[in-house]
Each structure stands twice: as structure tokens, then as C-alpha cells.
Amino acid sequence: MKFKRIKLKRIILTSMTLLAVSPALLAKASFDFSINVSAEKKNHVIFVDDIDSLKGMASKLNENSDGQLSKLIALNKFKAEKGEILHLQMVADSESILIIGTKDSDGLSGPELQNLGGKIASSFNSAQDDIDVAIHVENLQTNEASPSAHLAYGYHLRHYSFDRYKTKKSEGQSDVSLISANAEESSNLYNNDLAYIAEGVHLTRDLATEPGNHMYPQAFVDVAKAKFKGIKNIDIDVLDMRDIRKLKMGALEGVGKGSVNDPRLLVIKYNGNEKGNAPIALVGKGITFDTGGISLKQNTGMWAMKSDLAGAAAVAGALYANAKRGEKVNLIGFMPLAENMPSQDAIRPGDVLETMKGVSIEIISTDAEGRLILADAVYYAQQKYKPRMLLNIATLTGSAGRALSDEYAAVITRDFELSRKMMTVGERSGENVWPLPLHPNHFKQIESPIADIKNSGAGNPGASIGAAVVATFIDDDLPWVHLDIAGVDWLESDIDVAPKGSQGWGVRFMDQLVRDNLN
């Protein structure tokens, strides 16, 4: 029988160019969605749920190898358990066959499919090596209408390498065909939607991985302007030190005073809906490097404080994804940017800062700086743009990571029912959150004897205390979500959809939040 093949739109993935130097990600991938596989493919991915009854391409490969495939499966004691992987080389005419177990995987969710896509990219070492592979989507039990798109999305998320400063670059080229009955629908979903989220995640990783001597407030602004150039319905405002002082943003100014690099407030507006519709506001902490200021951190691990801008980077990534796919929403990102450095001009413990709201803050620790820059940013967002919902995201407190490890980001709201909704957002996006409390006593703990509030509780810089500081600047009747991502933003080891390092956490969560709250 003559096989039928639909050749659909292919997309080439490349990285942005940061700071007019060579791109961080040189590895590329292309995705082709087809009904049947072309004869020249030598690498295959098959999903198996029953080793005693191989079906589809698994059965064909076994037949082509005169039963060698099933014998190797038995020899390697492969049980086809959910997520189990067996990678075989030189079976019949195939250079390699990647077998992934799907036993007892009834109704795989979108995030589970994305994890499988990431496993495939990782198994083929996609960012380093050239690979030409066919993924056979049959035998997957899922409620998703276009599982191929989610597999490609997960592959794209994992297909990342930051090697700008290495002599030897990662130049792996992946040519991936996804074989399924609904190829056209999968192509449309991936190319017109999910690919943009993955690109937003990669943007976030790039920003959070750049070393501090290359990534400072104005550099962040320059990268964002270059990335958003030419995208429809985007307006960008940048508040410099003169604007910050004019608006009496004493908290943002104070944090940045110790650095030779002045602070900025970057505002990216995406106008995807009617002008009169109130926007959703996303506010991300952007400390481009955090020494702790006068309350100097220990040197151990301080190098990782280049990623203390991860909240702002995630906001940029989420804005990018929504704008590129043309989401019908008004969305504004606010990125307060500052470098927290010790110098003769730096703020000291015991100083008092005046905020844009007029609330004065006594500084207990200059290392509790993220809540300070958020204070002015969230108030500015409310006063100027009157949002219908506000989410702020920050690598704010180590206590959030100690409480929830690297499995969950902390979510804090005034309304526990809203926190429960955020948990479902996390489950559907693949970025899980868990609620922490916001109690009236937390506000009592930040009362100051000489100012309105202090920026830290006495000896207790906990996640809820940090949230209470930010909440002081949030209108009581505004739906507000506080995300503390200090435990999840930086990976010590690989996961399915991200290599170690910055995982770009928050882009997928905020993207799902926006989808759930369209006008």
C-alpha cells in the first residue's frame, strides 16, 4: 500500500542574541508532524505498555529484526513501567530504538506528556549531538487531543544549553518527526502556541544564567527591547533613576544605591484586547546580582545570586509567549531591576526608606531587598494601570525552599480559595505550588518602632513575613497572588524538561494563569 504522508509546517528553533554577542543556545531542533514515517529514519521512539503484545511500530520493528527486539527487551528485563526507558542500538536497520514504558498510564496529562518529550531529548543528548528521529505517538493513553504537540513542547523545553562563554559550543541538530493520526492539529497547536511558551522559558533561562558583569539593570532592559522588537501590540516603558526619584520610589532607589549600575523599572505592555478592559499585572523581582548589600552574604553559593532576577525574567518570558501567540488579553509586566551591592552609598540596617505609597520602611536587613523593590513596583502597577488581578513572583526567601524543597513554589494569598485555584493552575501547567499562610500576626511582626513597617521580622525572615511586606502595598479588594520561587528556580540536577541550572520556572504557570483569566 502506498503510504500517505502530510508534510506540515516546520519550525526552526534558535536562541535570541544577548547583548550583541553570540547566542547562548546554538543547538537547533526542527519538528515535523506527519501521519506516516519516512523510510530514511534510522532512529525511533516507541511507547510500550505490554511487552508480551507489541503493537504498531513496535511490532513492525520486532518483525524487521526477526524477533531481536522482543528478545532484547526480555534480556534487559524491561517491564514497561510508566516512564521506564530502554535505549537499544543497532537493531535490524535501525541505528537506535528508544523504548519508553507507559504501563498503567491511563489518561496521561499534558505535563506528563511534556515530561516524556523531555526524556526523549535528554536520552538522545539533543543539545550536543545531531539526531534524526521519529517519535511514534501510538499506544499513548491520554486525554489530550494532540499528544504529539505536547511531546514536541517537552522536547523543546529540554533542548537547551547555555554555552556562550565556552570555547566549544553545543551545536547539536535535532530533526524530529512526530507520527500521529492528527498531525495537522498537533502542528497547529505546537507551532502557533506551545512553541512560544518554550521560547519564553528559554529567554528566562538565558537572563537568569548570564553572569552579573554582563547582566545588570540596563542590560536586562536592552535584552528585553531586542527580544520584543517587532511583536505586535507591545509597548515598552523604562523608568530610569530620574523617574524613580520623581515618583518617590525610595525603596527601589534605596536598594540600587550601592551599585554603579542604576536601578530601572521596566514595564512591558501587551494590548491584546480592547483598550477599556482592565489588564492582568505580572510583577517580577529583578535583582540582577545580590551580594546582600551591607548585610553581606557568605561567599559560599553567592555566585548563584546572578539568578536573583528570575522573577523578572519569568515575567518577560510569560509576556513573550502571550504576545507571540496573540492572546486576546491585556497583560502588563513590571520588572523592578536593581543590583544589591555594598558601598559607601549603600543603605544600612537601621535606615528608613520612604516608598511611593508613603509607607515608611525601617531596614532590618539589607539582604531582605526583594520585597523592597516589589513594594514600589506593585503600588505603581495599581495606581497607574488599575489591574483586575496582580501576581508577583520572586526568589524571595530561603525559608520557602526549606519548607517546600524543590517540589513546589510557595503561593500566598489573602483568600485560601484563591490559593486552591492556584494549585490547579500549577497542576495543569506542570509547575506546582503549595499554599503558605498569611496571618494577621505576620503583619504585627513587621511593625516598626520608628517607621510604619520594617522589612523583616526580628530574626525571622520567613516566606510569610516577606509576603506580608508586599501585601502592605496591595489593595485589600484586589485579587493578589504571591509566588516565592526561591526553592524551584535553580536546579542542582537535571529534570525531564530542563537541564541543571535555571529552569525558567514561572513562565508556564503564569501562562496558564492568563489562559484561565481571559476577559
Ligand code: BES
The other form holds:
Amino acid sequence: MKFKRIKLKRIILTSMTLLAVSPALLAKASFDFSINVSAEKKNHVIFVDDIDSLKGMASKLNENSDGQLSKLIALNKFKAEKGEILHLQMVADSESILIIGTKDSDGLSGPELQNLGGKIASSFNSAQDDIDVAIHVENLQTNEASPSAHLAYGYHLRHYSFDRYKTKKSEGQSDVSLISANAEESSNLYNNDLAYIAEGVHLTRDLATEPGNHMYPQAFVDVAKAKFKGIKNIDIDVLDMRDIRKLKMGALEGVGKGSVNDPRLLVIKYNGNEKGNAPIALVGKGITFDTGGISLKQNTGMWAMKSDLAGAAAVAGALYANAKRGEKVNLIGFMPLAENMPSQDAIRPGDVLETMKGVSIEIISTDAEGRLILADAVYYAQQKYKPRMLLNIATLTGSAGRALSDEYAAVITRDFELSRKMMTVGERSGENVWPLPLHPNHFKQIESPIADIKNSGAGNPGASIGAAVVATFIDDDLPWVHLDIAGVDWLESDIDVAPKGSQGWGVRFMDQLVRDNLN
Ligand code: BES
Ligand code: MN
Ligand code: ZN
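Given the form predicted alone above, I would also like to look at the protein as it appears in the form predicted together with the named molecule.
All chains and molecules follow, beginning with the one already shown.
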């Protein structure tokens, strides 16, 4: 038995190096920002708010086509309603003209512009096809100073496909020119800031889409190390099983010990501010596969539990964005990583685990494992780093998904004002949250007859009970934000800024949170 295990780990070692170096996505996009169309472009994107008075490039293209454009608009009954799209092929000497309606859309927000950028990428099927396009950024009513940058950001977010395991790769190359008056500012905002968020989101999607046989705790660590290599002010600590045992993190150890792939606690520190400045702690659930353990999940849909590390992946993505743009902040990401497997060594229902904090937990369901690994991770974060704020993010409960579906992640705090602030952060970032309660009764429900607490209550409301377990490990006076993303991360169908599958939820939210410097 012992010998077999060592062999297994060897094999794993070779496959993991491969993973860390090969990109999941071959489709590339380049964005240039200019005042005029520099080279002949075959495809054009124009924004139209009134079909009876075409302006700017729209009117020019109409003239070039001897009025054909106008006729086609009428023929297709295009009304220029907000978000309406008409994609015309072969008009005069253009291969295609994509017309986007902007009627009555005064004050387009950043996320709305990003959605438009995503619509453009998907209209051109950008991940698959080569595309050479000029986006004429005019006739847009917005408060954003650089709408071009937001359009490019949205395009970049959508320009994604995961095809590492396909023989035929998606290799669509996009050459996008954004034409606007303030080209230089737009270029700065995109290249030194927004592009890094999109890269962070793609990193998160990669991690959450990788299958469990490739993405186990040490593999996550390897991918993160490769991705953060060479970035300024980054320090990485990796706690392995020995460290986890030494620190008495019995909950993280317990969840991880049923698997031949040992658990890890990955800590990525970004020191963008002075040394004494208290950090913001971001803690993400990193279950690399959730079978449920001995409390085994049912067969249907279990494959999707390969993305049960979406919280940890989002933390890595958000750190990446902040570090690359050099945000003036101290930020620490904590990613407890474990594989929840049933085995001879797995924890059982009824077992009692000792946490690093000293609080003992009776295991009612081994499938309520996320809160267990978070318990030790949030305690470690507070004890060792004294953060000024702690946010944890996790695919924690089916209950949060049923309550809020695709539109909102659940936010739970001890202080409703903080939840309100999080709703604003959400609106500004394009990733929305809605509050769920945390009531003294939820703590009553996790009282155990034989231990300090138990890891699940009678059932309802599941999201709040999960939060109560985590809250038990959070200092009372620490500003604390709990995000349950079980319902939002995995998309059953495309949205403007993401193809179906993992959307990398949380990178944009946490990026905005740090940017707004809320506390
Ligand atoms: N990873 C799951 C939650 C989940 C469900 C994520 C669906 C994404 C989609 C979590 O570990 C879990 O199993 N939660 C249980 C908790 C219960 C046993 C108290 C749940 O929600 O059913
Ligand atoms: Mn589970
Ligand atoms: Zn889980």
C-alpha cells in the first residue's frame, strides 16, 4: 500500500509540469487604440442610436455603399434599440458591418460597455475565427472617460475557450482596432489595468475547468507559481501536509486525508504597500474535486464538482490582476486546497475534528467540507497576518444557488451596512451580490451534543448555516464578507462576457473591492 502510493505520486509529478507550461487557450487577441483607422479593415463595428440620421462612420459607410447600408437596416427592421444587433455581410467593400443599437441608452456604465464588448467578440465568433475589425467608438452615451478600454476589456473577457484536451484547438486570432478621440488614455487604461483583470479571469476559468485528474492540490500550486513567476512584490508560501499537521489544522487535514493527493494551503502575498500596512485577506475554497466523501454525492452532475475550487481560483485571479497593475495595497490570498474523496483514510460522519483555533467540529456530513477547510484557513489568516478585512469566497452550498440562481452571488456579513457596500461593489464590477441573513438561530442549529459545533444543521437555510460555521472562526470585530458562489460560477449557457462553463466569478468583484479600498 505504502509503496503503491509513492509510485502514484511520481506519475502525478510528471504530468503536472506539463500542465503548468502549456496554455489552455491558443486564441489570441490584440487591441490597438487610435484616433483614425490606420489600415484598411475588412470588418467594422458601428453604434447607431437613430436609424434615420446616421452619423460619423455609419454615415460614411452608407455613402461608400451608395445608400445600401441604410436600405439593409430598413429591410432587416433594425430599430437601433439598446443592445439590438445586426450583422450585415458583404456591404460595398466591407466583409461585414456589425451594427449595435444604442437608442435611449444614456449613461452606459462600465459593465454595460463591457457587455457590449463581449457581444462584439461573440458576434464574430472570435475564439474560433480570425478577425480583423475596427470598432468605431462614437454615438455612445456614457459616463466612462474611456469607453474604448471597457469595450476592449469586455471583448477580451469573452475571447476564451478551453481546449487543452481537444486535438483541434480554437485558434481564432483577433486584431481589434478601437477608434476614438482619447486613444492614448484608453490604451493606458486597458493595457496597464483592465487587460490584467481579463487575464486573471481567464486564469480562474482555466483552473476551474481543468478536470480533477489534472487539477489536484499540488497541481494548483504549480500553475499558480508559474503564473506569478517574475511578478514584482509577490511572495508565495506553500504549506504541505506536514505543516498542516504541525499547525493542528485538523479540519483541513481531515478533508484532505481521504485522497492520495495531499492537501495544501497556498498563500500568495502581494506587498504593494508599506510593510506596516495591515493587509486585506482573501480566502478561497479550493476543493479540487468534491465527491462528497463518505457522504457520497449522487451520480448525476457530479462531474461539475471539478470546479469546486472556483473560490480559490478567483482569489488567485484577483491577486494576479492587482499585482500586475501594481495596486498600492497589501493583499494576501489564502487557498486551502484538498480533494474530498471517500476512502479507507477518509473522515466519517460522526467523527470529531480539532481545528487550529481549538474549536472541535462534529462531522454530520462529509459533504459539508468547504466550511471545514475555510475554518482553518480563515483562522490562520487572522492569527498570522492581522488583516484589516477578510473576504472568503466559496462554492459552498446548493442552497445559495437555489435562492439566488444565476443573477447574484450570496453575500453574508455580520453587519448589514457592509452587505450594502458589497452590493455597490458588485454593481460597479459587473458581478452582482445579494444579501442573505445570519441570525443567532443559525448558530443554535450548529450546536453539537458532543463537540463545540457540528458542520451542518437540520438543512434550512443552508447558505446561512454554512456561513455560521465559518463565522465561528472569524473575530467578532473584523470586517468580514462571506461570498457563496455555488449558483453563479458555472454557466449553463453563454453570457455576454463569458462562454458557458466556469465564468471565473469573483475576480472582477474582488478587484473592485480592493480598488474601492472599502473597509
Ligand atoms: N460543493 C458543494 C456545493 C455546491 C453545490 C457547489 C452545487 C456547486 C454546485 C458543497 O461542498 C456541498 O456539498 N454542500 C452541501 C452542504 C450540505 C451537505 C450541508 C449542499 O449544499 O448540499
Ligand atoms: Mn460538498
Ligand atoms: Zn464542496
